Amino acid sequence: MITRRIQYELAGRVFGPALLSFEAWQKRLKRRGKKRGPSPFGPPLESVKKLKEVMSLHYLEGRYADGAVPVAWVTSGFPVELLRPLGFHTVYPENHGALCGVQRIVPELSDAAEKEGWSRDLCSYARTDLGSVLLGKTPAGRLPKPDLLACCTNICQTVLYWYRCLADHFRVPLVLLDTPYVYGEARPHHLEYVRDQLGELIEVVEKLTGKRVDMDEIVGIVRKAREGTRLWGECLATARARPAPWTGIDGFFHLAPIVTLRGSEECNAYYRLLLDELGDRVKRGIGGIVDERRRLLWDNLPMWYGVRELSTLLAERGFNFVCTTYTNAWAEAGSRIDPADPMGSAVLAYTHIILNQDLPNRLDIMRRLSKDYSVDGAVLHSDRSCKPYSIGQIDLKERLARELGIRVLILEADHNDQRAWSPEQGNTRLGAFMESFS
């Protein structure tokens, strides 16, 4: 346990660093001297380089975790700041999917994951981590075994299922925070509901690592959470100015520290780099995209396996998505958390998640994007695997069309399994698209 415990810390705080410049002098030396035609993207963002390492030292710190820490494997919108202070060292099954997807090996994981039994049309985020956790496969090395699943359903009902797959497989604990879905704003009752699953999660944390939850360390770690997301909104909200500093795909991959680290000084050291940044960049004028002429939002979860050549091919048309619903999101959700009431104001914003509530919300936030940030167009992606995301946006189409005056696309694909994408119908679209504009 203390050898595990050094591992651990060493991981994060001596090899990982050095390992990653390393790294970093070994890609610089394979690109001196290559030619690289014009590309119609901004300057690279220079945050990119220590977005790589806090994301590399967390998974890399992870591969000693188990053993030397307690470890959770939690879902997106799971309240983590209340595992925080007992040190967990906390893995996202949809992080490390996206990755998975990024690094195109979706369909080997999924093949493995389909062989057992599960669905194409489950979530492509299950069948990539339960494929991964079958095949002992991922990007990122290894992941530590956890000591506990922890699941919300205010994103889907899928996780729960999935979860209990996960519990089966390592026989540790299922935790579950169930969010009844809102109409417009929660009743107290729905509240005082989720309020009394917070307070058994407590109980149950408390059992597994024989420790107290300390009160005065959850409003420390809900105050850090609380300003991460105020800074992340800062971040987005940069993207309002034209030419926009950056692309709404460019939010996809910033987007990883609020998810992952969110609650820590790392992810919030990290925004205030970053806001620096962008804001640098409006002041001189300098843009994500080299010619901006038209202005998108995105809807959905990205096609992580495609977002590079799909923001190319809008990118030397002049096009840039300058917003997305789903990197809003995790802006959104925080501003309600309040350090001066952790418990209640976590009840308000894990239950308040965009896809636990009902389609006029989501059209609200949408107008509201659209307006705030002068877009011309929207891309709705209908994401086969995604269904509560993808639901109702025919109408959303219509409304937005009619009411706004915009353009409108919807485009069918999958979020991480590039086999339910067609490049050469989705471009053909896509390119349709951007000539009705002309």
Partner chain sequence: MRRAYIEEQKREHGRKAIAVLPVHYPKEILTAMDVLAVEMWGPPGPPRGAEAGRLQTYVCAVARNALAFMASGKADVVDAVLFPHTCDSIQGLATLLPDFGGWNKPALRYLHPKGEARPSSRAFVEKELVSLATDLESVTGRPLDTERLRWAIALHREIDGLKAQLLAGRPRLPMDDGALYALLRRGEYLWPEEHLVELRAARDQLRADPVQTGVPVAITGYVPEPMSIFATLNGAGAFVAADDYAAIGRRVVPQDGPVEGDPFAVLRDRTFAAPPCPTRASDPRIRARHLESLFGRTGVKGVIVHEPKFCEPELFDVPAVKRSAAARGLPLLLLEGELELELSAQTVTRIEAFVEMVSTGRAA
Second form
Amino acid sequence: MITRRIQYELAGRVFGPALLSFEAWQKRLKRRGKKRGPSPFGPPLESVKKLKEVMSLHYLEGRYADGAVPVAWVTSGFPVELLRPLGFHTVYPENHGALCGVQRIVPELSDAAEKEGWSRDLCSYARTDLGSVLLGKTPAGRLPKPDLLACCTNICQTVLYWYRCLADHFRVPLVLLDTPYVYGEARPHHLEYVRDQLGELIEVVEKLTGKRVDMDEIVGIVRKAREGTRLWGECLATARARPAPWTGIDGFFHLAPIVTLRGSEECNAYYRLLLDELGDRVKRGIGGIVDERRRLLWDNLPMWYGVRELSTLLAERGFNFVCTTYTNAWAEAGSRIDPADPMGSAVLAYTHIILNQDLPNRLDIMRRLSKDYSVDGAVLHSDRSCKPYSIGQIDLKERLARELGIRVLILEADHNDQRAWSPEQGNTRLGAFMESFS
Amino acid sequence: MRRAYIEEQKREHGRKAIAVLPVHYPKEILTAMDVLAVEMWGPPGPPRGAEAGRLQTYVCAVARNALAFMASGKADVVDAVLFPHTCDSIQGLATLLPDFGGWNKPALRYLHPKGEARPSSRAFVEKELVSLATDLESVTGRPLDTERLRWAIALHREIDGLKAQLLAGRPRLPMDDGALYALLRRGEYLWPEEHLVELRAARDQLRADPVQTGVPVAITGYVPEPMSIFATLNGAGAFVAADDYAAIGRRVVPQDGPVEGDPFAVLRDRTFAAPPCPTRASDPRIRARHLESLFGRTGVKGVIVHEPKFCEPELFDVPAVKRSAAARGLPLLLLEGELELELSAQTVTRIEAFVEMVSTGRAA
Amino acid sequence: MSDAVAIGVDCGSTTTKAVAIDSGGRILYSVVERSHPRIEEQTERCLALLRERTGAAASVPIGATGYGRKRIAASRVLTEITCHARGAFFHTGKACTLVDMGGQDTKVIRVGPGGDVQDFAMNDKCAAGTGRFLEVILARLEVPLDEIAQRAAGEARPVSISSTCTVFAESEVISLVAQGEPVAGILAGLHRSLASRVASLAGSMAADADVRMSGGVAKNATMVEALGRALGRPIGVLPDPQLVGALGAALWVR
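Could I see the form predicted together with its partner chain next, after the form predicted alone?
Now the full complex is given, and it begins with the chain already shown.
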């Protein structure tokens, strides 16, 4: 136990940074001598280096976490502030899924899950994760086994079905925060239910770790989480400038710390650095793309396996995604967090997530983003394996076009499984969409 | 046909009618308030009308068909619609239809808790039941009478008891599967007292000894559509001896004894006494034990899993169901459908081949 | 006196097959025709031909299988799965896993040591794992079936084809052609993609099994090889692969 703990600490503090700088040096060597055409993108963000370091360290620590500290696998919408004071190392299967998506290894992982009986029609994050667990395969080297699964249904019911399968596989406890969907206004007894569950799950994690949750510590972490989401929101808001200092696609990648390290100092430090850089780019008029002519909104999760190609295709013609409902979700929720009433405000914040609210609310957010970011058009990613985010898009498209006079395209794909994306057909649609602006 | 019945119920008995989406809801409260519940499992067939295109084709047929049906005005005979909190798709439909057009009458929601019973979820479901009753009061314009609710609970207990007897005594029932399921499914729209009469008559037909001679199989899934699945099964020489359909067996909660105390507390307890169901996010281990015991008790020779394509709660459980069947050495057939009106030729072949396979196994 | 003791008819979605066998299960005569919509007329004609060539009496029992099985006046009607298993067992005499690739269907059947069906799987209603998939794309590439082996032979660099939907794969192939990819590489990639689809259908049924192949697609050597690679073991093609179902049907009534 003690040696394991030392390994875990050393991984984070000593070996990790050394290994990362070595890897970076190797990549630089490889890149040398390769010729490149003129890029449609602005100069790369300097902060990316730090981002890679922060995230790689997190995964590297994870390799040594089990046995050293308690490990929780957590959904992106779970109030992780409750777990941090108890020293949990947290793994975000959704973020890990995205990592697999970017590396385009989902078909292999999904095949393993499908072989076990999970249909290809199910969420591709779930298939990625279950396949990764079955094969023991991950681009992160190794994922620590969970001692606890923590699931909140504010992003979908799917995570619960998925985590039940994980609980069955790992034979570990699953704590559930069941957040009733908000139609119009949340009813008082719905919020009471969420509050009662928070109390129950504190008991479960205290029992599991043998430690008491210190309310003062929670308040401190809640304060940091609020600060983190505020900083993240400000980073996003820099894209209101013309040209936007970064692309919406950049945002998908820079989202990782607020999802996985929310409530920690390293998360906030990172966003301060990023905000400085973005602010500086705005002052100097440096854009995320070289020639910004049209500004777009993106709805739904990204297509992790194809975001680079997609953004290049658009950037080459002067189109930039300046805002996305997805990255905005993490800025939106934080505004409700109040350190003076950590529990009460957590109930409100975690219940009022975009995906846990009705379609009029979703339309409001899209309208607001469209205006605040002065967009000319929107692309709604119709995500084959994410039903909650995709239901309603056909009506949303029509309403956005009618009310705001912008052009809207529905793009059929999938967030993580490249086999459900036809680049030929998709690119033709995008091409025609872009041509319609001229 | 169903429309004529609903109109007659409203006219002759002054009842209100409410369309209800799958799966779990406290029907007792509706009955107590003189509300006819008309369940909408689809309806089957390809989604019709211009509104069908408002949901992507990768959303299950249950949600897509309901949208097409309701938005085209075909459900206008009812006075309101109730959306239970079954899955992301029905939850999305519950905002799409009332908020973006297609449904102008009251839309009620019943947000039952997920997972196993906890103090928080027990307290919540009780308040949610009361909240639904309040919403229904505003639809009917009448207050809920507590005595009447006790009566409705007792009535539905008897109905559940009869359904349980028919399902458990299946081999002794001289009726083919098509007739039995048509009877059970008439409860999806009949006034409960009328359904009770039919169920009692069927119970009286139960014999002392088995009369079914086919190969006993188990079936689990969402809803038996198309119903011709039973003619195919029976024609091939099998019969359903164990049922775990969400629409049928998983909603039968056998409870005895008089209805005492606060009726809302009684309904709360009923919620957690129901057989495990993935749409309530039951623990898969508990479900596995339940299924294994069902398979063992009924002596089935094979298991058929019959799911609508894209149904997340059901499909996530398939590996666990497979393991339960394997644990008892039972072959398993997985069928996916989209609420078609008829089985495809390939599906018929699968079912017949499966029955041929389990029959040979039995002879050996 | 004729040697014919049984007749089997396999009325498939693409082709109709009929065989007459002797008491040892040997095929005396066979007919293969493209399936017509008028199933009754077509089978009557095939049966008449079989009887004429083998001298089989009208009393010789008939086993029927295939999609049109119920429209044939037969002594016994059974599904293709049960018939293929029996037909395959006749050839192998032992347990095996049979992959039957036909026009509309691909089936994987685990045949037990007594010729019984222990488990089976069929492709879903999408055509992505079937002979039809190959047919559509070969037509697009303008490659005749009998030239595949020659055209794809020795291709070491199969192009990756990721789409699992026939329509998507077709447009993927078009764009590969447009990008100037050699047809040989596309052909190899196509077979590899189809083979991996069938391998995933087979799942655990193919593990540690003697794998045999039947159906029209079994005559495509490139496919057999690709499937062998996907399953990690050599695959034996049954004699007269297209007739295995009809043979099995005849054996059931022998």
